[in-house]
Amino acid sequence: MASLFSNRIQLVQGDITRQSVSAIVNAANSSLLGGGGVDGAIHRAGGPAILEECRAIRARQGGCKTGEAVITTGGRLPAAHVIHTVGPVWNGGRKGEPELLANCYRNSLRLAEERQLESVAFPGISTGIYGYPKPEAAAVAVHEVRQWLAVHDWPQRVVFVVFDEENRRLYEQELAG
């Protein structure tokens, strides 16, 4: 199910590992070595090439800090690239979580722009085990993507990929506003 909200923003309910886009965004952990949730699913579906590049990034820079992003191959995924970003762990919103989450979107979009990637798909960053409240996370995601697209040509299309009805409704509300 896809809902078109503008020429450049879409909402899809489904599996992010099956999206035919230039890059999918991985809600990674700072080790970049895979984990649970979206991170584990992307590493499993994409195969060992992703982990190999993540290990090279770790060797070069020691992982990825919260709010930052790095890019690797998509391996066996339909997407040619994976942009790995580390979202904040929710601590009540008083430890800079909104700004750190906003940085995840900005830095991921910056990598897409640098490589002139036509399309990027985002999951709900930090809303799983990291505990970021889903309504607040959706608001940050939509705000940052809209702000970016208002002044940048790349990526040409952003897809928010949600797994369930609850998140679909939250994103529909944000996108309609």
The other form holds:
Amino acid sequence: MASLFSNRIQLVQGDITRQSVSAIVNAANSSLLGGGGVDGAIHRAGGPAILEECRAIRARQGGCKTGEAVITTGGRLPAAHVIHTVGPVWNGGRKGEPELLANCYRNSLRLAEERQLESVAFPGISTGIYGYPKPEAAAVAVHEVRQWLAVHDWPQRVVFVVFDEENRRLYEQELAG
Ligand code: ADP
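Now show me the form predicted together with ligand ADP; what you just gave was the form predicted on its own.
Up next: the whole complex, starting with the chain shown before.
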């Protein structure tokens, strides 16, 4: 069930690979060659075309740095595109993690704007294997998306897709505030 927090921000609990949006965001790693968690789920559901484009990007620019983003096809996913962004590994919070996480949201939204994508779905970047504390990560995610939407027309709609109960509660709190 999607909760509507504004006409441009929604919260959905479930699997991001099932979302019918213009682009889903992948919590990738800097190799762009796939991994566990949401990354593995996206490559499995979208098929080999995604990895093929990731390899081509790697050959051109040598992967993707933390905080940056690149865009590929969505392959067999309902979403036409995947935006791959590399979240920071949590290392105590004084190694620039909040700014790097904010960059992930901004750079992903910039790619969506450049292509005038109608809708983008984000997972909780860095809140799995990368260990970013979920409350702080939810605050960054909601703040950055709100800031972006306040001054940009594209994307028209952002969907936060949470997998677990804890993130659902945290996003609900952030979005209600
Ligand atoms: P990271 O390495 O950036 O921490 P993970 O993939 O380990 O990335 O986790 C990021 C977040 O995505 C976690 O909150 C995890 O619960 C969530 N997640 C994992 N699989 C899915 C999925 N299929 N759809 C949406 N969210 C998912």
